[in-house]
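Encoded as structure tokens, the following chain is the form predicted on its own, with no partner shown.
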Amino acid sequence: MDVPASDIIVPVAPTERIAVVGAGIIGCAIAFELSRRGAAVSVFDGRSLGGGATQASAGILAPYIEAHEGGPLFELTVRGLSAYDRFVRQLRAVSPIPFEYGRPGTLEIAEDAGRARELRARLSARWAASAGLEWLDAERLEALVRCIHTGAVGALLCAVHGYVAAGPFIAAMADAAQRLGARFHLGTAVTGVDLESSGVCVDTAGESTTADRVVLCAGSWTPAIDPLRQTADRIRPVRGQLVRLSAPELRLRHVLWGRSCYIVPWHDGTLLVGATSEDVGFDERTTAEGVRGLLTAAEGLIPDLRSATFVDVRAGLRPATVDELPILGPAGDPRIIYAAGHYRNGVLLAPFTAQLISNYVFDSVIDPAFSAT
């Protein structure tokens, strides 16, 4: 694959020592982008790569569904989607690890006439053309998704939407960051972050690492290590459960979105069905109730899923904020940078977040999206 020279930045000499606390989708994207631009990066996490919320992510890239039109989250997620193609191109130029990334579009299914009216109203939105919105009647929907429930009256197609396989994606980012000099300390829980005259000290069991700056992106656990307490009482964990099925015979191609679940098809016939939203504190268990609800909802869209192979179920704690906006940027002390609280949009916003943090570190750019200041 030919890659424009402008997409590859080869570090000459590290100018900044950056500690990244958190090796989820946000932390790994930041580690790659900072390393690509020349920083000396160290990543710390008490778990494996993506062992928190990322492991239960379906990887959907759908700002025109997930966010409310006109609000700051809508604008942020649209910017997030626009950052993806270039980020993926840059990543693949560095790491050979394959990951599935596609923009097949989403189909929001109208199960009845009332839902059809709600969806068709979006066709008049100012962004409808740029999002590739199109209404499909029942006949056209069935032609695209032959196994759809016979009661469906139509669907809203959003052509620009897509998905990325979060697990392989994060593996590629970590690999690329390490190829560019980043060091990952996995299974190394951070016990504290201290501000000292010599820099910022990241404390782990029996050891301390000094950096010029620290990026806090530990998801739901960020408040526990925040030395400035900017995230105290602002981030809470919300459990999401995700079911994996296998049904290659259905040949699904689009991301399907119903009232109670979404279904993300991979090329190998794997289907990700998500996701619950449970305010249960730091409880990471998968539950029979969660699985049952997801399977029932999925079968309501695609009745043939009753005979699909059950692969597994995963749970993760999404870091939610009151306004569902992430906490981004410096606050109080420029050596502490926040990239936390992405809630349901961590995968969608990961490349864009990495770009914003990198622009701040190297060029002192304060983006309007920064909320921590």
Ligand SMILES: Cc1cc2nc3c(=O)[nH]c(=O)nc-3n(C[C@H](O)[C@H](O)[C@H](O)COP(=O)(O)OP(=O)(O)OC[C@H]3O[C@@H](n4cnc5c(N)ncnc54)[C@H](O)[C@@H]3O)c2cc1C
Given for the second form:
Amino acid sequence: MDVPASDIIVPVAPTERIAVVGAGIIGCAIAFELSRRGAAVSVFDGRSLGGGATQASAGILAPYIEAHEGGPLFELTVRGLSAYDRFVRQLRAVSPIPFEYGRPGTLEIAEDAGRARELRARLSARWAASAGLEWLDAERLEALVRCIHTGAVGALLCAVHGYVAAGPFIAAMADAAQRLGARFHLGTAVTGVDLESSGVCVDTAGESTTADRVVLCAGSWTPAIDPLRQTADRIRPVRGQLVRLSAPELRLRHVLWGRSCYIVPWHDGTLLVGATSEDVGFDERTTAEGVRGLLTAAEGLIPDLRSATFVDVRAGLRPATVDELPILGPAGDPRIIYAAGHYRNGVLLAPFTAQLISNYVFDSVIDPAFSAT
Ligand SMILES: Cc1cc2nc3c(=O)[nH]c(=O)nc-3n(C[C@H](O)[C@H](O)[C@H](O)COP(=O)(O)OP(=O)(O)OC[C@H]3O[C@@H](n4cnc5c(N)ncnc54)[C@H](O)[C@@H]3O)c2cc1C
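Since the one above is the form predicted on its own, can you give the form predicted together with the named molecule too?
Once more the chain from above appears, this time first in line as the rest of the complex follows.
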């Protein structure tokens, strides 16, 4: 296979020693991208790979649903989606670990005429053509999704949307980063980050590591290890629960989005149904109420799910910011770089975030999306 010139790894002298705090999807994407460009990367995480919000993620890549009303989040997430194909190609060129990534589109289901009107209004948005928007009436919807609730009056198809399996995806990123020289210290919580004349010291229970720069991407926990206190009071956890069912007989292909839940179908016949949104601090438990609500919402969309096999339930803490935008870039001291607060869109924004951070580290590019100060 011909590899495009832009995908060839160009090693540079590993002069930059970079510590990455947090091995969620943001930390792993950054570790891969920085290693690919020649930095000497060390990643620290108090848990296993992706053990924070990332393990609970549904993996949906849907900027035109998440931020369709325009504004900076819309611009950012659209840029995020457009970074995906290339990142996936670069990753697959380095790591053999397989992961499911597809762009089959999303279907936003209209449960009644009012919702149909709201959804159809988007067809006149300036971005409708680039998003591949198309209105499907009830008949066309039923032809695509035979098991859909009979009351559904139609759906908005967004053809460019997709999904990625977050767990295997970050396993591939970590593998690729390590093949390129990165070192992962899992089960190693960072207890403090100190700025010193020799560099930045990253303290763990066992030892202290000195780096030229540190990227803080500890999700909801970032304020606890932020030496400049730039993230204090700016990031808070929002719990999300999500259930996994198995129903291969339904042969779903598209991500379905209803008023009260979404459903992501995987090749193995399992489905993710998400997600709750709860202000419960750092409580990562799954609850009876959360599961009940999700199952009821899923059955409202697809009644046949009543007889699906229940596989498991997961919970994660989304790192939320007040304006729902991630905190990115340097602030106060160029040696401390922020990449945290991706809230509902961390999976969608991971490749693009990694690209922005690496453009800053290697080329001093300050992107307009940088908002750390
Ligand atoms: C139910 C649910 C569904 C979601 N669905 C989607 C979706 O469909 N699409 C999408 O784009 N996004 C989705 N999200 C959001 C997405 O999962 C998050 O935005 C993303 O995972 C954030 O990644 P992160 O790496 O910043 O944080 P995390 O994944 O939380 O990773 C932070 C890491 O930092 C580590 N850490 C914390 N403190 C320390 C310390 N002191 N020392 C060392 N390590 C530390 C933690 O152990 C953790 O591994 C969903 C989230 C939830 C909860």
